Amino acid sequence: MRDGMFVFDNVVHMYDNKASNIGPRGEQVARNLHGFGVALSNEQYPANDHFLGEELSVEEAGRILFEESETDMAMAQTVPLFGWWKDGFSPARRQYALKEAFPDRVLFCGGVDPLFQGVEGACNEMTRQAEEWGSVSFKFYQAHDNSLSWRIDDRQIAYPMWERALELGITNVQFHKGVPFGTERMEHMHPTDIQQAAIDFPELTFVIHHLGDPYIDESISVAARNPNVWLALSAWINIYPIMPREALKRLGKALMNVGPDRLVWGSEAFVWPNVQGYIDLFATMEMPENLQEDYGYPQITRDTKRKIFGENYARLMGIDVGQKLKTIHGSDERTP
């Protein structure tokens, strides 16, 4: 916990950038990702210098998350990008391994892709990941190399997966929006294809990651008008050390239009391994008075931080925070 606030990291990735997993065009994309991490880093918040060519061990991941930071729980998210990586950038098997190593503290988020696996194959793999590995959510990447893409509101390609998720008792699905890695087309990463699916599947919660950057206004608008669309602040906190005012404006827009109850915390570990540093940043963050006066952005209260840090996602996942704290820490005491 941080100052009595439950910290549930929605986004950690156990990546695999070994040469054996990188496809013919994947090396440059892996370098692009590393370059993105370096661009949003400084001496205090460095990018992972072991990112290329190596795997992070589950022991090292656990140390970073649960020994060196105040993270209480985390979700290991699959990255099903099969065009550039043979088994995906963050393969399901590696996310499951982290969950198995820390079963009380890590949830497994599976991932499939209907273009590479076929619709039926993707649905079958969803079933396998849920039944064999205990997946409680699924992550999707719709835009791929050479203009390959699919839409969330496609009734033939996407809707069978949303139906399968509900059949499996899984009520939230998550999407990488914006933030291109390679030669995928930007328009294929736009968030507006969530709108009709959110209407057609009111039992599902659709989570947009990265605030859809650079489609931030569009992502916030979609979430503001659809109560089953949530926003993950993954990558948002990582820009703060080098662009604090821009980060505050993005959060201010989200708080003003969507409110604090559908925003969730994500560190994007382990591209940036200083997880505790980002927790410290958000825990002490304030909205400057001039941004409140000029734009109408609300204050970032302790109640707002408490919800975003962990209680929102715990509620979505049906986790009793007090009971979970007893399980992992032996006590549910929290300072006011």
Contents of the next structure:
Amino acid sequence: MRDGMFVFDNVVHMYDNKASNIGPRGEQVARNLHGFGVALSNEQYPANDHFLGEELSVEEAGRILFEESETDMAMAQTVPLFGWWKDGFSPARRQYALKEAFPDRVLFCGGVDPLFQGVEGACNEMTRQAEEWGSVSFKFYQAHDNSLSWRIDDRQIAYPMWERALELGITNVQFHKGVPFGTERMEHMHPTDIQQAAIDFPELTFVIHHLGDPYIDESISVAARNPNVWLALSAWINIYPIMPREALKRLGKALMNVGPDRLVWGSEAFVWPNVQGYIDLFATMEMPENLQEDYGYPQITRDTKRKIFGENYARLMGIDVGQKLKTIHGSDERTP
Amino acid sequence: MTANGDLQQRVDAAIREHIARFLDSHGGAVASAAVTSDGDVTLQFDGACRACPAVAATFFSKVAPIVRAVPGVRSVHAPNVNVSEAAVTRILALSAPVRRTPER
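Coords for the form predicted in complex with its partner chain, given the form predicted alone:
Below is the whole assembly, all chains and molecules, this chain first.
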């Protein structure tokens, strides 16, 4: 809890960069990812210093999230990038391990890829992850090396997975958009392929991560026009220490056009381990007067922070926040 | 018909009479989504208005004054209108009637 606000981190990654998990050209891409973290770091908000060549332990993840930060709940998200990593950057089994260690506080988000596993194989693995490991959402990465990619609105490749998700009772699917790690083609990371799928599957919510950076305007436009498209602020708060003005403009544009009800908090732990530092930043963030004046962006009110910090994603996941807080802390001490 | 329902009907009637055709002319729409017993009205923009960059201008300069003029309405807001007070002030200044001075 932060100042009486429920904190639900939509995305943390239990990474595995051990040599045994690195695939062809994967070492360079892992270094690229670490370099991205370093570029957006400073002394107070450092990049992870034991990222390369290692996997994160459940104990360290639990300490960072639940002992050293005010995070109440987190979703451990699989990263099914099977080209550069043999079992993906953040394997499903490691995300499940975190959920098993903290069953009241961590949700498991599975992940599959129809190009590497085949459409039927991906669907079958979705079923296994849901039935055996309790997956409540799925994460997808569409752009791979050598121009390999698939589209969210592909009726042969993608729609069977959306149908399977709904059959499993899973109502939200999530997408890495923008933010390339290596030599993926940028057009394969564009968010506009969500539009037709969002129309065809109105009972499924599609979550765009990273505001689709650099396709921020497009991501916001897609979300603004489609009520079942949400935006995850993952890797957004992480740019704030280096580019505060840019971060505020991105948030302001999302708030103005999408509103505060479909934005969710994501720390991107454990690329950057100072989870509490980012919570502090957002809890005290204000929209500068000149951005309100010049761009018309709304103030970041307490109500907005409360929704983004956790109540929005809890609503999407069907979690009774009061009951959950009583289970975790013994009492519900939220304040308006 | 409850008091709320009656007020909601009058709000929607005012929208139909004064603004609906203007919005419909370019694919937009607005209607009341909820009205409380205290007269607090929540509007829902739809169609082209749902994500229009100019929805705040439409709301504050055209729609809100019409709805506020309905007897019994205390406040009016729309969830997809999220702009700063500075922007509201500017919209209202731009949309205020211009007082023409007679030519000499």
